[in-house]
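As a starting point, one isolated chain is supplied in structure tokens, in the form predicted on its own.
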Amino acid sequence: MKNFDYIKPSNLADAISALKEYENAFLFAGGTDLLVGMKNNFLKPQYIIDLKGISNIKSFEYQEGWHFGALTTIRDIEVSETLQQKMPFLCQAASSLGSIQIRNRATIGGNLCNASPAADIATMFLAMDSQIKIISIDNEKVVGLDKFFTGPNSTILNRGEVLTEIIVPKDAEQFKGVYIKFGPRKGMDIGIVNIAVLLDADFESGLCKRIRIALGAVAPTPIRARQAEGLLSGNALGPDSINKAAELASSETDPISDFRASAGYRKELVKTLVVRGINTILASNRNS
């Protein structure tokens, strides 16, 4: 690992100034991706800016929607009793990420900024129609999470910009949801295909009011299956319509073939998991 200078600002303004001043500087949040990259010499920062001392972006609260500070840990979400009651599907997605040791360190901001196409928390936040707040020295902007990722490990962030907050609209609580991560192991592995399904429906009649389907590990970035969503929204959720939506969702993907799975296998998995996700929500709520 290459030597580096360590900077620990006490406030966001100082962190942004340091990031702007030093050209080869990396932000340190949980470090679960950064330190691995440094150990394997994929990343060679000259400066590490440790954000852990900045207290006002470490927690989450409800203010006409949910506001999550970028330093909120995955474990904070997983064990929150409030979130378990309001949005249990978000807690489920958090619990699928790595080991408990990783979840205690990893932050939602770091997970999003790492921009892995297979990121668990990114897939769920995408299904939740989330927005993110980005701050620089002279500007502040809020953009949709669907506009944030530009490719594998690539985002719209420019030098001197910091993601500080993830904003989830209040209507996310109206959905029932499920997160499915398909892989060779039950835990501590990235998914071959990840899927988040949120459904707002009349469960007695089977009428779909709204549905959101997000997919991970099947394109250069996490994606929404918007054609599949459009097919089902406002229509009955029967076997034929669900299967057609699953076919559409698969057609919207652009997966790669690698040592973990072929592109064709991933496309078939999308079909299977979309059907499984919708039916899991329907069965759970019809029986409740």
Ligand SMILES: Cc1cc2nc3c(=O)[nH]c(=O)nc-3n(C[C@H](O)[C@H](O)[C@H](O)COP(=O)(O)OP(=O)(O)OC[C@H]3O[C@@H](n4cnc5c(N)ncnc54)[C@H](O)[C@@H]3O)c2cc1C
Second form
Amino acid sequence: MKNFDYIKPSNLADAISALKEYENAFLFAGGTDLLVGMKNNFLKPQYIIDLKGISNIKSFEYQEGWHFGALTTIRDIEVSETLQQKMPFLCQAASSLGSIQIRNRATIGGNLCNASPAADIATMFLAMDSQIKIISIDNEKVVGLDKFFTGPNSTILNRGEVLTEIIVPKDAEQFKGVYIKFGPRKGMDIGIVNIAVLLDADFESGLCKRIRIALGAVAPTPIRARQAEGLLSGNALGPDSINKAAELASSETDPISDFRASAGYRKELVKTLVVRGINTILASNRNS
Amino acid sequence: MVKKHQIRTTVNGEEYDLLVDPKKTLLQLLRENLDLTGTKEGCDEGECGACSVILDGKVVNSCLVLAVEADNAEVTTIEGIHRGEDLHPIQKSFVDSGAVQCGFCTPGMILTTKAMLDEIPDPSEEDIKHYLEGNLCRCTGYSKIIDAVNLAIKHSK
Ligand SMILES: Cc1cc2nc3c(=O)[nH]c(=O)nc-3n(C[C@H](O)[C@H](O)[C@H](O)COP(=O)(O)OP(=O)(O)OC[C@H]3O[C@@H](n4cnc5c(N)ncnc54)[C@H](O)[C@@H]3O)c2cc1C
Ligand code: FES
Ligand code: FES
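Please show me the structure of the same protein in the form predicted together with this ligand, now that we have looked at it in the form predicted on its own.
First the chain shown before, then all remaining chains and molecules of the complex.
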């Protein structure tokens, strides 16, 4: 690891001015991506600005929608009883990330800003139609998460900007959902394909009111399968329509081949997982 | 010139005032400055859990924590959990179950188990596997480790 200076501001304003003042400064949240990158000399910051001294971005609350501070840890989401009741699918995605040691440190803001195509919480938040708040020294803006990622490990964030909050619209609670991280190992692995499905349906008649499908590890960024969503929304959920949507979702992906799987295998997997995701939600809600 | 940082940290109940280089990890601080070599370095990048310690009540990989972050914090390592002359009940359970072979993973396994039992007193087998998924063992095949955790749960009742 190269030498660097460590700065720990106690409020957001100081963090933002430090970010502006120092060239080659990196924000430091849980450090589970940053420190690994620095140890491997992929990242060589001269300054790191620890955000953990800023107390008001570490938790979440309901206020006309859910507001999650960027420094909320993955573990806090996983074990929150409120969230387990209101949005269990979000806790499920949190639970699938890394190990307990990683989840205790890793933050949701870090997961978004690191912008891995396979990022677990990012993929779930994308399905949840989330927005993010970005603050810089002279500006504050709210942007849809679907406009945030621009490629592997790259986002629209400019130098001097901090992601402070993730905002989930209040209707997220009306959905039933599931997160599937498909891979050879149950724990401690990056998914070959990840999928988040959120479904608002009349489970008696099988009418799909609204559906959202987000996919991870099948494109340069986590993506929404908008065409598949469009095909099902407002229509009956049957084997035919679900299979058609799965085909469509697969055609919306652009995966790479790597040591985990080939592009072709990933495309096939998407079909299987769209069907599995929807059927899992149907099966667990029909009788309830 | 890189600025060193003055920190005050409590490790296993003892307070230390230390001057640390920003790039020193908590793992290096424990092993090199405090001679607490029970905490092991395996991968040095968060994958293996050999470096697990309890930081302010939460189990973390000390290889992915900077020493400066331990300022005003409380750290518990394997050297800090015995009860006077006696081993901690979880340590005893690992010995009695034959869950220790080379022993390299053991401090991390035991601290993670301790963090789990402090949080979930009566975990299911599923809970145990999920909680310990970040602690790798190359020797035991894990079944004796699960036995040890179950024995520790039995003793704690
Ligand atoms: C062993 C291991 C296993 C892992 N397993 C998984 C997994 O299963 N799934 C998964 O998705 N990820 C996994 N990860 C990756 C990582 O843990 C997550 O991406 C995590 O959420 C990153 O959060 P962090 O707080 O640690 O980010 P950091 O490392 O602190 O930061 C990551 C990047 O984002 C920037 N950043 C952080 N916060 C902000 C902010 N508020 N505003 C602007 N920029 C910011 C930082 O400058 C840095 O570039 C794993 C990592 C390790 C080491
Ligand atoms: S040495 Fe820290 S997790 Fe392996
Ligand atoms: S006992 Fe040797 S690694 Fe676990």
